[in-house]
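Just one chain is shown here, as structure tokens, and it is the form predicted on its own.
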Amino acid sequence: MANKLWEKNVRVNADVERYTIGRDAEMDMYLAPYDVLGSMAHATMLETIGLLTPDDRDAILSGLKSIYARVQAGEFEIEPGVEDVHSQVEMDLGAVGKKLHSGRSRNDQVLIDLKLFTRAKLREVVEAVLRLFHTLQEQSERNKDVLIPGYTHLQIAMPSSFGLWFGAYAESLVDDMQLLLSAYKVANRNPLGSAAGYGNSFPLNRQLTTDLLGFDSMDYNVVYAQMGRGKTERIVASAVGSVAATVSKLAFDACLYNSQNFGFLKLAPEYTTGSSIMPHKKNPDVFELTRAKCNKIQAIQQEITLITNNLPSGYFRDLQIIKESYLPMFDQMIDVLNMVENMISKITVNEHVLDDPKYAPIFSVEEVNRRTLAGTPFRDAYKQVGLEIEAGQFEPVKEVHHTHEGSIGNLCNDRIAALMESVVAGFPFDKVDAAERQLLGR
């Protein structure tokens, strides 16, 4: 079993390392290729400051670009007995990976592959949620004149639209870019040259590793570097949260409007399941999973909280458990906003819901406005309304006008569309691309 960087003479107790390696080994294989970039950036600023020579600078990045293809070809691995994936690296490195570690810890190693990672991984669920995004507007126009019955209290309401329904997610969907956003800010600065938490004596140039990683700054005080380990994953995680929510109800909706009772649209017979012993289902399942797999999303940065809010400044092991979940919780997002956006690209709408005389009632606000518009006060026109439906007197007039600012006549779609891409204008990913390609020498 190979040795641990920090063991010395005493062999650890097999059942202890056991208990604290726990699941590192697979997390980490998470982490790989932001070890490697991580590492290139430190590789290079040692030897501006005289921690490495040139040919051991060239031989490390030489090294550490051939462990990167591997990984991206899925032929690295982390050997058994190997405790993480730093100790893996350096191990592939040979003789001159023993100078790389100068100047640095395995907390802010850890940090830095984090906050690759989270970056990198926040770019995908932003470009799903955008693909979300944009098939909701398109199905929200393709029926913004199909007519559907708007709910308070599980009662019919007023009228709606299709047009509504989709374009009402696709808005929510720009809040949660909002928030993706602000959650890219945070985790796009760099820890790298915080060490343990404190600093280090040898006159690290944290700029340049910042500049060489494309971010925005670094996160300067060393302290607060190590603090944050934790408070982003829980950021992220509730950005992250935020789409799995509007997701969620999403998917109940479908859910409910999908079945016989409602009858408002019906989803591909390919996203439907059937039941063993009634030949007539088409169950929803995907669906339903969707919204289970989206509460689950929602309740990580409870988890992140619950493990670290009783927690003082400094590193400490605890912090060690949040990648079980946070790690793999970006996939699941991603694969729940794909399964989403093929689902809703293929839905039927009912373009007749409203001919059933059950929803008539719908109209009544209409109708009171009409006669409050011919110089019937307001109130009077709300009683007479209501005494003729009471009386089942009340004949609708099923037709709409509404003309404001976001109603069924005028979704501003088009509006919505500027206010999204005007968020993702603000994540800084060419920046970041160009830094990762002089990096690695594309």
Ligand code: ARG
Second form
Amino acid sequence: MANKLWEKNVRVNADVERYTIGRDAEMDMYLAPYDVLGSMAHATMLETIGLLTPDDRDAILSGLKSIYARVQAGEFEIEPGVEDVHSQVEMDLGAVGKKLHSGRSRNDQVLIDLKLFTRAKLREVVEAVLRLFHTLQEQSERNKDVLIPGYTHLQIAMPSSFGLWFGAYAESLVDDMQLLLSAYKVANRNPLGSAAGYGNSFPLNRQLTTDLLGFDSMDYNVVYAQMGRGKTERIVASAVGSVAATVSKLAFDACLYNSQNFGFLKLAPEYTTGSSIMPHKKNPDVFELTRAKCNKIQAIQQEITLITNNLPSGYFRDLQIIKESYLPMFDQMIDVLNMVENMISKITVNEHVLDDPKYAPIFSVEEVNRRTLAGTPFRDAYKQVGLEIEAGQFEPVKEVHHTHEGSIGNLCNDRIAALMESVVAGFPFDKVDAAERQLLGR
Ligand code: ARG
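Could you present the same protein in the form predicted together with the named molecule, rather than the form predicted on its own shown above?
Let's see the whole complex now, leading with the same chain.
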């Protein structure tokens, strides 16, 4: 039997109820702790404008704290027939809960839940990205002298190195981190008080809930605050998608380099899988699944774009569906990042790749440059070496002297680390922690 906040004298059709509630019982569990936090800020504010007595406020806050504890202990549940987490929390508060909803709507409630959830989960993504970043940088430093061919068009091109290869993906994560920071800043604004999307006639103190929850600022315009539903998720999914794109490319390279035809690196045997028919197999399934999972994550921003694209302003139930792909995305990304970090830390590299004579032509540019430095015009030197290669007379000197920034001999890993640090310093985690701790009375 349904138990709804809004049911008055007509019982809603059971099929309609099932259809409209959809997967909210499962999805809203992600939001439960944040629903409680948002309500704590709201109740605290309501007392300051005379809409709750101090006693009612205290009763509500202590009820919310015990719900929070039950959520943390895994004991909170959305009962069958209860429409969503917002309804469940209000019902769990008992009689005093009836006073809590003054001046808000489930529309700004779900908005605040999503913002708080996003802040917390983005932080976990940031931490997982940092772990992978450091491991990539370590591998880059450890293997900075190990040369491999670089490719253009998947044709051998010029000397590269494991220092460059690992280090490139570390630097890619710096730019992804920049996007995560922007996404975090978009999420770190308070929509509470926008109610159904048009504010209301109570003299709400929105600055107070903004401060209590440690937000940078509020989403001021109440219509825009509601327009942020879907938009915030799309921006965040796009930033997380950028991390996924980096990891997916890394995974493909690793599969390729691990193949016998390349033989550049070896995955730790316990990190490979076997075949039911071919006894020799050690397959890179982890990187293959990583690729697919990362591609799926990158699709989430497209999905959100499609769901929101042709909606006018104002709340629509369409927005509920976004939760189904958005909320689980963070744990999926973190799982991938942790797995890949583990894989990368266990990779061993082949230090003798370039001993194979088939790679000799990659030193052609080194030879052209040597002759250019000795006084031959570049275009003439280029032609001489080209003709020697064609005639099978090219004997490469297998030495590389790359000294400029970011090249084989001068990776600049320390400067890349400093870039990463400066981006990460932009996340206001301490301020957010302090606000949430204070609200929870810890
Ligand atoms: N489950 C709903 C959602 O995720 C909560 C908001 C309901 N609001 C409404 N006007 N029906 O969007």
